[in-house]
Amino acid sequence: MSRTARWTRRNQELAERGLRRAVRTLTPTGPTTGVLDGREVIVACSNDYLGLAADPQVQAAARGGGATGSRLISGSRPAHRALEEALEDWLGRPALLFNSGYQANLAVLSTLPEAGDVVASDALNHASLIDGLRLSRATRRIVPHADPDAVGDADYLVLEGLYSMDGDVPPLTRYPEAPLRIVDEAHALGVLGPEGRGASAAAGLVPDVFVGTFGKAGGSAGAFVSGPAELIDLLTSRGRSFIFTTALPEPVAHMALAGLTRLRTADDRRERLAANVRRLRDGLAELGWQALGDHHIVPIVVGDGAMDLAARLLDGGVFAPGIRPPTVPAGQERLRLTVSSEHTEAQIDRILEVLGPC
């Protein structure tokens, strides 16, 4: 059998299992609306929690060109340094930029834990954290989700500040203090805590290693790792996904800096977001739907019917794709609604109307 025939067979197998995916083009028409396949829709699946991707100040900040290579080879650009300095001012510790949260997590987990170390990793951690640990020579200990008592005598503890598929914050203050704590704050950044500094800050904690992204509430793209100066030095010298890749393009770095500036003072947007979350969650409860978590990620576990439910929403003009394996385990397929500060009350009510009673 030829290679292409094998690939065709594998695609057919995925299709038969309902797991074949396809990219769909969404043309934004506003912070919470767009045109999908010629149909106007309310977007209820974006991670643009504060609507900054459509913010005129963020969009107007883009200028410059490609970085042309690794910062260690082709030189760093002033935009990169300005963004790292702004992050240090915001978080109180140095930061290092990465092209994505995935690359940031790969660098952290393939560099920091060493052979002989034990790393406790929450069972629901993101694929980027899992893949980073697979590259590590440390011993992995997968612990039940949000269970501080299962960590034991681990050297490292790996968590998300806000879980992207269950929408919950782990009990951060109850975990043991001894393990070095690595927290991916991607979905909490900009939304939770003082100035949007994340779930750890909301709990009064400073993680040893802080991973954040600009591509969600920040409204642009890219990511960073923040921590002690010694950590940043080590990642600069040994983090393979930093060393061996072309740096963020200058326009993206400028947009990320503009987004960070807007995000820090966006208390009004955070208040609108909280009000929208309450409206959606209260409405779901009245309709008999049980949603996980308490925050702006609103998952509804429905099992095999998730894709049909998502199709019903789309027929009613609401874009919220179903979530299925391998993103979530088989049997836990779900609808994952995400709320923006820029959703109007009428849009949230329309989402509830199309969803209907459970």
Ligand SMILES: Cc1ncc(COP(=O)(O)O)c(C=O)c1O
Second form
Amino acid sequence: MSRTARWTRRNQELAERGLRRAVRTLTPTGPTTGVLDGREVIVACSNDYLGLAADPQVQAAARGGGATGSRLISGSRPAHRALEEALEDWLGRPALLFNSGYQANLAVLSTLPEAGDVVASDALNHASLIDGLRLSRATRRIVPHADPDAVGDADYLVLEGLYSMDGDVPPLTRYPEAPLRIVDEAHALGVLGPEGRGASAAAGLVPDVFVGTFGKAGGSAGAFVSGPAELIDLLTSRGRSFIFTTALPEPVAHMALAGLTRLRTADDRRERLAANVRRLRDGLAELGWQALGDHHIVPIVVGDGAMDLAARLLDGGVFAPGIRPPTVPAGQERLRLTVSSEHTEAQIDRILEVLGPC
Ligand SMILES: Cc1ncc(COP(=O)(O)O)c(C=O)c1O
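Can I get the form predicted together with the ligand as well, since the one above is the form predicted alone?
Let's see the whole complex now, leading with the same chain.
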């Protein structure tokens, strides 16, 4: 048997179960279009909800070099501080940068709750929140999705502002006030709330721990945690995914700052996005498709047929992959359409046309 035979066997098993994944190359030709494996497509699966990844100011901001090490070892760069100061100006509390939302969530969940703490975590929380909790010595209490009554006497409560695979906002104001609240605003940031400050801000709340990313509506990459100064201190000293990794490269920090600056004043884009969401959701309802949620993530649960439906869309020039286990539970495979402020009405109509009646 060859040295790699065991990996081959596992790949074959995944393929037999329809779970083998492969990356495809998309060459962007505009904020909502690209060439995928040689064919032109409308992109309906990007998290670039405000089209800022294609924004000339964001792209032109990139300059400088690699961070050369952890900020604690080889020094922070002015671009890192400038970005953290801009975040503080925006959200009113200090912030600490991370290389990705995944790493931010690992740091938050593995550092804050301690042995003996009970952490109530929504059943649909993102893998990065789950993995962070797996590194924690606290007791996990997985609570039904969007159910404030199930939280009980937990010490911490972990939620997403807008759920990435179900597209809904949990009833944030109905949860008990006692637990320290950690909210991952990855998909709400830039879109919901005043100046795009997220679902919590839209509900008039300030979570104890606020996690945000720059890689979605921000149009670049990287992430941050914002909260009280004590939180930032603790993560700086104990957050392993902050300490033991090379910091964000300067070009990315500059792009993130440009994206944040654009995003704060992008009410025009937020309005266009809301109009596009309405057009797509109304069109889907007319065609008999039932979509989850109310916002710019538009999941259609179809079960087993999700990959076939995605293939049919691609045949018609629409790129929106099917989502399958382990991202969602078996039986709940879905098509996940995402809307951008930069989709034209004609593109939204084309997506509906290709999808056709349910
Ligand atoms: C809810 C949520 N949190 C965190 C992340 C991770 O963010 P990043 O892509 O910056 O690692 C994602 C991204 O996929 C997400 O959907």
